[in-house]
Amino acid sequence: MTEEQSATFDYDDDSVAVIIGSGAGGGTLAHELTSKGIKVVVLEAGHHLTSDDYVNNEWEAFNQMAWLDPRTTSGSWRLARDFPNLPAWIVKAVGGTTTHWSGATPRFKAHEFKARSTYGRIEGANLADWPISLEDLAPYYDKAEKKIGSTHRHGRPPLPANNNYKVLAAGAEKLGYRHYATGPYGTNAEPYDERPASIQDGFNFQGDKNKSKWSTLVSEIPKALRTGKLDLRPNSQAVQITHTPEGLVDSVLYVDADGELQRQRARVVAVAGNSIETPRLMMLSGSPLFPDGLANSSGQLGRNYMRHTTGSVFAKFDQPVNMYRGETMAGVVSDESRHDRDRGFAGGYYLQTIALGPAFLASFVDPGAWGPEFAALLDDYANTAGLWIVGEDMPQESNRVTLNTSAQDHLGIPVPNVHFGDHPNDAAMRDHAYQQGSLLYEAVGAASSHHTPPYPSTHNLGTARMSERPEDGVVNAFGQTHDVKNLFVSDGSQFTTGGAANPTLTIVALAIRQAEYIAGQMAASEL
């Protein structure tokens, strides 16, 4: 076997753990389990793109990487109008959306694990406390930060400050903010863990040809392959999880690269398809024993969909900023991530630098706009600075992923419909963040600022939530489904609430913890 050659396990090998998806959760889980000697089959719906395949061109790279299978949208969110077929901006390829993420790695705060206890009852919100605390996850956060190589953590040096960050930091100081820095981010400032230092090329969202940004594609998957315990199967779309009469999962049906239906037997199945595809697959796996979807006795599968409260502020200056130079996102202001009801909402948010190229700026800055004002936004590109808002949105039972039986994908399977509407708390938070973003830029001389509506969702969370009681959610504190003991959820779907932090670090930490639990349960013959 060569250094990174995939193993080959038999379709009837019922000793394997099958992981569906290879992103932050699935890819990390695969490495952790294989390093413990467990045989793993990873089913990835997308291609196995590598750094040699990536192109540093925004729309070409988007079409190369993005999950473009048909989806439908409904609800009052603006995406249903602007991007009705693209509710989420995620990746369909080995490495999943870690090949697209910005690299931001803040931790959840203690109160964000206890949102129901901290915020109290909020009308219309389905708040619950996580069945774990920050104290429970802290050692796994340490491991995740070391795995990713988060800057500003464990002795890792910070990324250099680019112009976009310098404008952000100067404005933050003027507003009296105290907590701002160029990280933590999962992009190397110096070589680390076989990955080179960033060359500051500004193409974070296009796959990072330089491999300086952590992803499961460049880190966890190759490490898992080297163990000889990973059978990586790209272009393999899972379509159903089957179970025994006793209610234990026993195989996964998937369509392979040749369009043939295959059945892989399994000892354990972990679903890590992002918070849209994960509930979709579990719903498609319904049976007489699970009439409302696999492991859905609670009725919570697909519900409580969260995508973070987002938006952007782009500001025009009289001198060049050249925001595209350096890393796409390499700066964060954390002062507003606290919980302070005096601002008119529960929870908090971050302000983070963002830079879009001219093509993406034209597409996302004000979808549907036209005319002189829109043209001026593009004409002033060189003099523009940008930030992105990311904050905690409220889980609502009505915000949900369902099967749209009137629309089908290329396999003839019902597509997911994503229904979302802002909670009043979300709208109040976004308005406050827009205001603060504009004030931040005005404090350092901005001539004007523009509020960009939310982009297609990159932080998809909550549709198979963790809960202490089986009637309140889908999985327990280890991502193990309450109804089926050998079925796990390993991505952001398991989030009970969204917090304000970018979710990847927490997904990775949970996957490390979950792998430890699965290995222990297998060793004890409980799985």
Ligand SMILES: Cc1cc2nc3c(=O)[nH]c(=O)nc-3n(C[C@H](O)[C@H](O)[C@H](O)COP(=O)(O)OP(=O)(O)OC[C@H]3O[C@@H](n4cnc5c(N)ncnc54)[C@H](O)[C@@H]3O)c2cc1C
Given for the second form:
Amino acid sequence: MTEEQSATFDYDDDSVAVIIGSGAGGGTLAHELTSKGIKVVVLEAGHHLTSDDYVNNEWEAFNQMAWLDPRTTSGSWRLARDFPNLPAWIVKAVGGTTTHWSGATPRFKAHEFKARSTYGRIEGANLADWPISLEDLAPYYDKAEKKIGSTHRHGRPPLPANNNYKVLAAGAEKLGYRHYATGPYGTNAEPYDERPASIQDGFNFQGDKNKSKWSTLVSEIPKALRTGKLDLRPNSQAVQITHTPEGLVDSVLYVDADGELQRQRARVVAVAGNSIETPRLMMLSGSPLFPDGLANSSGQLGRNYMRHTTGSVFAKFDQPVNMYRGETMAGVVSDESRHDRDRGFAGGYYLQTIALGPAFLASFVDPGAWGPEFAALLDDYANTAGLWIVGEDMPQESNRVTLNTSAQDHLGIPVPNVHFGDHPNDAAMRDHAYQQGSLLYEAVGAASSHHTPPYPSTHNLGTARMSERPEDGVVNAFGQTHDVKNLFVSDGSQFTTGGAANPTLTIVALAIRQAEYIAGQMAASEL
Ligand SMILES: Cc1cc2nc3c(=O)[nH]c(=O)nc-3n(C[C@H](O)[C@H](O)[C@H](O)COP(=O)(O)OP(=O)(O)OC[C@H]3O[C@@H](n4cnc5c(N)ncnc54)[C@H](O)[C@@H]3O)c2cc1C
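Based on the form predicted on its own presented above, generate the structure block for the form predicted together with the ligand.
The complete assembly is shown below, putting the previous chain first.
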């Protein structure tokens, strides 16, 4: 038996915690619970790719990793027209989207946990304060940063500046910005935690064959396996969570690698399928006791879907930039992440370096565009620098994930529909960020700049949100559902509001905190 072999627990073993999904939330929770001696079964819908399997080719890697089961979209967002079956860019594999992520790891700011109190009432926005504060989460942020090995934190050195960053930093300086750096970032600049230093090969969206980027695939899952307490089941898609007549969850039904329906009994169930699949599964688990979906007495399940206000600016220079070299997003300007109403909107945003290869640039730079202007954008690839906008978007009740009963996936199950439209605050913030991005590049001699619309959503948040009062959300401050005490939500679905920060560090911090709570409740026989 190798030290990383999966344990095998019985289907009828009702002492196990079942975690659905092995990404940022699920993979971290699995490691934390198993290291506390708790038996865990992880059901992961995707296959178990390893770093050796990844292909250094954008579309090939995407097709190998992404969740490509059918989904539908509606609403006024441009994605409903450009990519109607790809609302989100999410991975279906062991390690979840942490295998595809870039690595930016900023923390939320204190006021972002208290958006309703800070921003006041905003027409059309379903704002609420988180039931936790930055102070509550700070010790877990420390732990998450140490786990990930975030650069610039806890003594971890920064990554070197690549060309794309040098252009960003020079422009930021000219604009008078003061807060810019190559991190914090979840890829090693020097060996750390059994992972090597980055080789700066520019392929970190494609799975990272080198393992210098933190993911639950290369870090949390192997560590959990080494405890002997993790039964990892890839190719196992959960289709229903069942409950006792008293309303406690007691098992998960899933379709295994052979297409057989299995039932795994459970003492505790944690759903971490990312913010589209999590509410979908909870809706699929509706019953006479939970007619609107499991743990949905508030009616908020699936609602308040957020995806961050995004967009990119690509600028053309007269010298080569070769933006694809080095770490894709190791460059961040933080000055605009403050809350400052004078700019015409609430909340803030980051400007982060982004580099797409020619194939992705052609697909995303202006979907549907054709002709000389579009061709010129691609012709100038080598001389192009790029940045990405990441800003807080407003939670809206009408932005929501629902079951589309007129379309089924390969298992014959209704697909999720993702409905989204910008709030005026989102649009005002994006316009401001586009303008600042163009000014930044023009300040260092850009010949022209191009505003690229949002890509399929990489940051999916808010569909089972945390709330103080059960009537305002789905889970409490520990991600425990208000309605079912042994059912937890462990991914970005918990977010009450989105903040401006890229979400993964916060998801990991919440999972560490949740594990402590679950272990404590189990020890006290509360679960
Ligand atoms: C290109 C890209 C770049 C990114 N860069 C950054 C970044 O720089 N910084 C940052 O903070 N974030 C980044 N992100 C976002 C980040 O990857 C996600 O926020 C994070 O992984 C979400 O964690 P999660 O636990 O919610 O879900 P995921 O990590 O997506 O994991 C969910 C898992 O659940 C599985 N699953 C779903 N439904 C079921 C089911 N019914 N049964 C069994 N398994 C199921 C899925 O297959 C998947 O493996 C990026 C994402 C992408 C795509």
